[in-house]
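A lone chain, given as structure tokens: the form predicted alone.
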Amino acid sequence: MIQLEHLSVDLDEFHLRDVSLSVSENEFFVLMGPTGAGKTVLLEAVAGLVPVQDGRILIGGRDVTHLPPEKRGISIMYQDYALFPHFTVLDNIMYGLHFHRVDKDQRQERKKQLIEQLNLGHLLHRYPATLSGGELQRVALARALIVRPTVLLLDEPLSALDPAFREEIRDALVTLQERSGVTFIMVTHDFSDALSLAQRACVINNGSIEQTGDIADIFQRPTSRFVADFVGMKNCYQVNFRDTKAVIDGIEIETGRTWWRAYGYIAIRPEDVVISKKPLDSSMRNVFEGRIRSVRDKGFFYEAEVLVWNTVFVSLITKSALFDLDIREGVRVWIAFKATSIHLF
């Protein structure tokens, strides 16, 4: 459906670097990354709002590089929704329309069919100004979709909304992309929308792609350090490789395979990470020693930094578990893991 192939897009502060990438038809993507890495710059190269250096964006197999927006099939949307504030709801979303050439039974059809979708009957005559975060969102949806693109772009569509609107709007995004037949492709640094929203996802950091995808193994099997680092690995370390072993420090920890490498990285989640006032009689195949250097509140879960030698280690633990363990620091705690837990890359 989408094919970006080598594309190079200078913007003096913000570049893009030999970007290829794949997106296919009907699929709810997802460009991850940190502030600045090039994603809503990404977004706007496919749109044909920034002009591009190098490299080509085929759509529906017909290159579009060089044609204007309008010529496209594309909408996007930005996280500010961009309504027009003198116009209704009702002539934000038909809009579009003025500039198609779309007959009145097909507009009227189209009509109904968002509004009724969206629940939006009982705002067509008021104003943006007097609408909520999420009220907003669904009308720029609308109006982004009744032109029938066959791409939506969605720059950080959900950033704005306050926890009980942004569920509401992830629920209307998955609907609305099923039954639309329309290709999405949306920025977001929200490790749950992504997860609740997209089959497959890349990560950008500083102009270039660092790995794609399907959801699970960006986050499961990350690729580089800097993925491992982005999607909360927390546990990365430096290694040298000896058969079946991993060596930080002199600790040798179990992998349970070989490496083709003799350096690299591996990673552990901190969740994968088992705390015990004794070691543990389990088939985990790394159990270490260690004492507790900090504690930290992250919410529903504390993290533990429990240092093993001279190598840090974290793990997350509940409440409970930090109360019944008595987790705190200078306390001489065993940490384990499983091997099928460690990521080699």
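In this text, rigid core is short for the largest set of C-alphas that superpose within 1.5 Å between two forms. Positions refer to the first chain, counted from 1. Because the structure is a prediction, the values reported are computed rather than measured. Compared with the form predicted in complex with its partner chain:
With the core held fixed, the Cα of residue 56 is displaced between these two forms by less than 2 Å. Once the cores line up, the CA of residue 214 ends up less than 2 angstroms apart between these two forms. The Cα position of residue 26 differs by less than 2 Å between these two forms after fitting on the rigid core.
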The other form holds:
Amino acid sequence: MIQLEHLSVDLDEFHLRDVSLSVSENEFFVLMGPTGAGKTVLLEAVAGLVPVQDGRILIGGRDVTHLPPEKRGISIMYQDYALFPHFTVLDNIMYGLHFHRVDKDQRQERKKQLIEQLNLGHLLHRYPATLSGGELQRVALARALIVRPTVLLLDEPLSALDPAFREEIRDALVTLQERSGVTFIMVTHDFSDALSLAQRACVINNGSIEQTGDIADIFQRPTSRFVADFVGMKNCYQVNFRDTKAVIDGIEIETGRTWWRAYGYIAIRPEDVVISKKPLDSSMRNVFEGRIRSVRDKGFFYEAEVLVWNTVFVSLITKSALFDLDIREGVRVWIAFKATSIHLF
Amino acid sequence: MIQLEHLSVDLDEFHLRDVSLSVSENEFFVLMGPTGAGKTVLLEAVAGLVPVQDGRILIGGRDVTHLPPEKRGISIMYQDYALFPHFTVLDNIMYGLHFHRVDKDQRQERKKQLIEQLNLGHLLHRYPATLSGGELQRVALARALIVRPTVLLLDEPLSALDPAFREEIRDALVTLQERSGVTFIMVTHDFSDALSLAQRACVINNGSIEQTGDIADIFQRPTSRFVADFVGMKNCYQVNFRDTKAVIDGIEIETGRTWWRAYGYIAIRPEDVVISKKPLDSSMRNVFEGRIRSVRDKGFFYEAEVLVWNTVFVSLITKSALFDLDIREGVRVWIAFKATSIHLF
Amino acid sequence: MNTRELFFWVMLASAAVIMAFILLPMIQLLTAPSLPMLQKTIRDPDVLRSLWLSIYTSGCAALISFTLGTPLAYLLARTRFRGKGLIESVIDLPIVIPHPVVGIAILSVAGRNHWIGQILSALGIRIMGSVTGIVTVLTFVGLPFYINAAKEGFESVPVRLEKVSRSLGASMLSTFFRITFPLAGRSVLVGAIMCLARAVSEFGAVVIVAYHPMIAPVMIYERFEAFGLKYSQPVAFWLVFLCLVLFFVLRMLTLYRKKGG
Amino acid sequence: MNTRELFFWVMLASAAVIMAFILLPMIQLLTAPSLPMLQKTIRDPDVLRSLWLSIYTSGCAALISFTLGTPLAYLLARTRFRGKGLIESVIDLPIVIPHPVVGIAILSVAGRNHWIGQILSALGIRIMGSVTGIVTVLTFVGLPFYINAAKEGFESVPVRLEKVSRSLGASMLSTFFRITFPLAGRSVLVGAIMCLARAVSEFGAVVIVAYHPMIAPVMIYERFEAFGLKYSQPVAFWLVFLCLVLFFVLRMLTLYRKKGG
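Could you output the structure for the form predicted in complex with its partner chain, given that the previous block was the form predicted alone?
Complete assembly follows, chain above in first position.
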């Protein structure tokens, strides 16, 4: 459906290097990455809104690399929704039809259908300035879909919304995508959005693709240090593998399996590392003594750095545990984690 | 040392209403509250930088309510440090001495001492624009302390710093306060700063004081719904007490003690609420069946809302638990929490 | 600000002096002529003709600035390129050129020794002493004000709105007329009025190019030279009145913009 | 921006027309006089005297604007009060008043019929036909430019720096001179130069108040009237040269400020 072949973009602030990607028809595809990674630039390159330095863009088999945006059959929806402030909701929605040959019945049909699907009936004669975030978003979706694009590009559509409504709107997005039969490509930096919406995804960092694949695969089997960190595996170490053990700087970690390479990385999620004052008598195969190096507030939780020899393990602990265990800088503690919670790559 | 008596301030954007507060000599006192609560305005009122509508300010027994800022013997340090960009570090530090009669030996003595304590020797001839956040902060501290203020007012001194250095700088602040013998009043919205720095604190909201007292007391025994929420007790309910039970809308919660009032509030930290697929066979006295209403990403953790009858309980779960327990919207689960983790007020 | 400070009183005093310095002459000018005198003046066909010519030529200058300047303003608002600063400097140039010199410069290219003058002469267009000449000069001095205001207006329209419009199928031109221009409308209007106001008040450049036909500032000058202060004041009154109306409209527009967002 | 769009070429064309419209007259003015002619002109004591008088009177106007305007600019930058918009409007008023009318208005209060004229006369101060009169008129037209630039400069100095300075023991006045003024220095300088440039280019207001002593724009007008275009061009050349130097300094200052932050 959409193919990017060795795409390169050079702007003053952002750049993309040799991006190749393939999204199939009717797919919900997600582009993930940290702020400034070039996610939005990639969307705009597909839309023809930024000049492409090198490479090709194919939409439905047609080479659109040098077509102006209005001839590509795509729609884009920005994070701030970018509704036209001088038009009513209805005029915003109908805007795209001025530029497409659609007969009158068709127009009415599409309009009726979208207004119904997105529940916009009561808003039609209001101006964007008077709408709430969720309403703005629904109007922007209707405006983008009324021209029947082959691809809808979504730039962080959920991040401007009240978290309380996100769940609801995620569902709406999925339903909409399924019903409309349009390919959705969405940019997000929020992992949970990706998990609940997409089948496939790619992680982009510093203008290049780090990993592409099934969403669960990326989460559970990151293939690079950056992706491991991005999906929350804060404890990531370069190791030598020896039998079923991984060795970092004098510490032998039991991984419970043999690995096909002699060196590589292991990663453990901080929430899988348990801190205790005495060595835990449990099924956990890896138990080490260490010293608290720092404790940082992470909202509801504290993140404790435990120094074992020269290696730092990050563990998450609750506020109450902080009091109960008397965890402070310099205190001696034990950490433990299961062999099965170790990821190898 | 410092006494605020029924202080009221009216600015366009912020206001304070009837604030009374007493801070003793050589104390490290913290003002906490959410953004926009009026914390900075309160500091500026003490410093004489905003006009006071009503009430009195006493510093060391002297009524300073109508004195200009330069005659109050206070120093203020802002979040952005507000160093004078056209002066070198040394000139910044020495600035205040132009306006105080201090003999030459004394000047040199104070300068030497502060430069040493704050480790500024190598920065003296540089300009603020070339310094890092931590360096800027140390210079701002030296500049504020060289005039030997009776009170140092600190406006979120840590929030602009890299979290990795916070621990270190907290320690430095405590040491500095102890050595200088100056009363510190610090504003923060970060609970962990307050915990590690202050003996006493007050929580301010919407221009009024909600609670004043010992820092551990505020954390463990909030006296109002707002403070409970502010210190992370997300599950806060209005209840009727019956014997040792608290009743909310048909749910009977065992609190393990009797309360002196017939109605009031109970609060439980989300991290103390455990979610399971089957009723847990544990010592926890409160076990309820419910349905997951929503799951939200909170960085490292997910926050699940569980609906029990008509009451929502918030629980924190790890990313791995999300997968392991298959927690999704609509799923039936059991929640449990200990009677001892319930706070009554 | 503490009212007990000496510095505060210094500031107030300077404010009072400046207000007096600006307002007293204006008030005197507006109150000196008697009402019958003002009525008589405004019925004088010469005065009416010159006021009308002032409005007409300034209006033409604003219209030309609008037509020619809008595309350039949009170009400057939406692109970055090397030498953009230089182009912006050239646009500001007319502001700093002494007023009679503007007239001299325009005449320099309109004469028979210059190819432009030859072309104009072949086309039967006369600059010296003609309405065309006045409009040319007024456009020269007014253009920068229009372009700068319009540029700012276009800059304030989010590029994303244009991008969305393009993605929905609109061409660059359609997008400009349907989205960008309507949203920058107020700034464009402000620019046009600033251009108009600047043109109405010009004297030095016009007096070189065309003493006759007589625009209002030239007539004020002539009456002052020929009959003295007292006879120039009533004409000045009516011209200032015109300028103040423009100024008031301008203030309302910019004030409303700040509030309305 | 896509170069294949018609609209893009419309923009380029308008840019080219405007550049030509502004630059061609300026280039012709600057290249028309021969080198010997220019040398002869600049050695003419009358020309030198009028150029010098232009610089001197404009300099005085800028200095007066600086002295009187600085406290008011600071007041406007740091306080909010009802009627502030009105005061700002009054300050902008001189910009929109037609130039000869400014001269007429100043003369209106300087005459014997007005109490100010009587006071001035008692003090032996003459406005009509004097250097004092020229400086007064130039201050009137230049003041708004200084105040607006200085105000913007003061606004850009964070209030927190002043607050910290106060808390360290400095009075309001000390704080102004040690912190605010040095940090707003560049904007103050920009304002002074803008005021100077505006004053140097003024003609209409001055010609009413003082034909003699002759400032450079008046001399250009006189030479044009008496001897024609060819004889006014060399004087115009030197005055424009002076203005371009000021303009260049101004651009450098504002450019550097944008880059330097």
